[in-house]
Amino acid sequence: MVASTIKTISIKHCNFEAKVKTAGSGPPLVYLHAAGGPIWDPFVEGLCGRYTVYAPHHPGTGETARDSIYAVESLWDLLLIYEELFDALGLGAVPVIGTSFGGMMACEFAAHRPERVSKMVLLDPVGLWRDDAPVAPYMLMPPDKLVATLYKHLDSPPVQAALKMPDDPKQVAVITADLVWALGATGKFVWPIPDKGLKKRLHRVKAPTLIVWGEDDALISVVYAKEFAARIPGARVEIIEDCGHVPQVERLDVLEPLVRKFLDA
């Protein structure tokens, strides 16, 4: 694995305690996680040998105080952290990567601050909303079932790594509580629908966008990979065949160079 480390930034908006996830070298890049928490995948681990990826964690999940989320009362305030974090950490324009939840607020920041996002990557986002084609409930659904929604194939070797659990019971009971809260604390900003408005500020991205989606996503149909290309100008749409909600974990061998090619054009 990529030697990494934790950086640890005071941001005066809403006295947050960022935490922010560093490896790799090369130019700096933004990775913006899932509702689910920070993962460490493969996927990041390929960005890390171009780049300095940075990966922030969001307030109450990964390595923040859980009760940071309290202070977040609202999208914006959650867009000004960004905001303050690219500050700290001396980013300029650089290209943002996000997936699912972090998917739409790479738009979010990308739409307030069009100047600081040099390129776009999104993964299956969530953020809009069409009643024939309603995104799952996800923060409902019981672990098992949840599962099934993000993956198409469960038996599949990839998916059955990214799901394998320690052996140790109370870990396994940490993991879980990790996730539940960071569902909630993420859960804050799309519930009880993920339309904060978003199709309306979509026209100020001005970044070069790929919007990657897999085929038969479970979780937000992949009719949605329209919807925001016909909103963020220029955009690109690449749909992933036999692929559930997360290409990163299905389908890397097909992503990888899909995300490579364009961050390099």
Given for the second form:
Amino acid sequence: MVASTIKTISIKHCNFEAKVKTAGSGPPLVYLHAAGGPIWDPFVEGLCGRYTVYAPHHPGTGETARDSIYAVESLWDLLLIYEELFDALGLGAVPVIGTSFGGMMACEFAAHRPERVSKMVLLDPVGLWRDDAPVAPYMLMPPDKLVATLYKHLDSPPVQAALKMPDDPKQVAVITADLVWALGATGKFVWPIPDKGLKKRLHRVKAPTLIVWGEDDALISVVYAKEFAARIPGARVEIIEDCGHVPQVERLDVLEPLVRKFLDA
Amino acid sequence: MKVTMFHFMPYRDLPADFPPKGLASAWVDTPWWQYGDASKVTDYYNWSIDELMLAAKLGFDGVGLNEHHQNPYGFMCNPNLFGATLARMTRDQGLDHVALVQLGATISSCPPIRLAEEYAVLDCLSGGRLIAGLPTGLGNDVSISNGITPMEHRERWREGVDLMLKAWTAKEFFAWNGKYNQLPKVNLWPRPVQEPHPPVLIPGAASSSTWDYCHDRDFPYAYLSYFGGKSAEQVMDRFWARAAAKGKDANPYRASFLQIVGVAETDRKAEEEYGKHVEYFYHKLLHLPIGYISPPGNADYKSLLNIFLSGKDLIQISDFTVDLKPLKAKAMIEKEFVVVGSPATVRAKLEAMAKRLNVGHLMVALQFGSMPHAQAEKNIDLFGREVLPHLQKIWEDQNWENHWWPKTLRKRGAQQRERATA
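Give me the form predicted in complex with the partner chain now, not the form predicted alone.
Every chain and every other molecule in the complex is listed next, the one we just looked at coming first.
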């Protein structure tokens, strides 16, 4: 396990006390987590070998105060928080990787401040809508259906490892409450339809972009890979076979070299 | 005690095999085009209005309505449509003793200023007989059927109530610069007849934050449970303990309770006649998953933590302590989820319940589930003649003032009631 610290940064906007998990060494890279809250998985861990990874926690999740989400009233608020955070961390133009909800936020930020994102990697991002391929209503699913929707191979060792809960029921209770709250706190910016105008803003993105999608993503159909690619100038798409919504868990072996190659190029 | 006949206005003809395997919820997910028949709904709505009017004629103190969406459990999308109908019909028939208990319109998913107007209209139309229910509403109604972000649900409700109260009472123009409502100049037309505003009523499902909200503002609380007086004891004990802690008296009129009731000539007959409608209600209409009632963001973090730490889910907190599907009507009658029996049995059970829970308002659902119109009329008639007069006397020997009932209807005593129904 790479040593990590939690940086606390006071943001003026919304009086938000930001928490950023920081680890690794090398040039900076920003990692934005999914709707379920911050997860430090082998993919992120691997990035730390070559980068100083900054992983901000969405308001209300991770190490942030749970109630801090109430003051963040709009997507605009959230973007201004990210902008202030980038300033505070001294990040100029940096690569940003976002997964699912984090992918949407990466796009929003890259459209808002194109010069601050040097490269962008999107893993099965949310943020666009097609009537013929609706994004699954993940906030309304019971837990068993949600995990069955997220992963193609529920029984595979990496998925089982990702889903493993501690033995202590108290810890499980806290993890469960945190997960539901994280879905609510991120849901504030995607409910009830995750189409908040990103399609009009994506043309502003300047960063070379890699769009990665699990071919069998049951949460957000792989058809969205093309939708993102059609709107982000010069974006490249990589479809990962035999993989659901979370390639960093299900097919890390394929994802890792793809991302490495793209970032090194 | 004030007794209100409450109506869900359900879909009464779902097939016997409903819900089919794989249908996650009777709410939101039941396809209208597969199960719904609009011509039947013509009957349902009109029967329901007739059933409530029958209750009014038999001397009930109030008639009660609510709001739900996209489901066969009860589909009054706007209770004020029906409230307006009842306001006029009761007036036409000289039934001016009847309060309109609107339990009520869902504030978080409708412009509150519009609801303030509609309630004012009802109060004017009825000559000051409105009780203005201010429910937070179910997560599925507000967030799924009406698309409101779950995390904004309660905030919108709090702001909406404040706006409505100010719109009813302000003696000056005002601008409203809220988080969810911005209005340049508020000058409500009409205002309610009742001064300073109609009595309000806050329905809830055993949330302590709602009790505090009520006690802090001297608002009455309606506990909406489908699990009967026994399971409500612990909840109402805590409600009253909270009242005492805040220096409030134990005036029973601070509380309302909702109860499903079936009356027939004998206990056995009642069980036979109502059993299948009880099962229809609990097995089919209450088929509603927790993720719909409370989508993520709806319950605050502290509540979530309490729920998961106590090992209970949200449904259990609302006293859904059992899996309903395997329970037969007989068991539900024995557990007193429903009060079903002869007039003597129902009288005794409801009196004991009202006294044990210390509630001054009882709302009885006398048509529930698949119960056909004729049977509902029989139930209302038997209840109205054999049970109601007895219940209305409860608390009359004590000198509590009912601050939460329309002023002109408060003092209606036994003699007047007898004259009205003679």
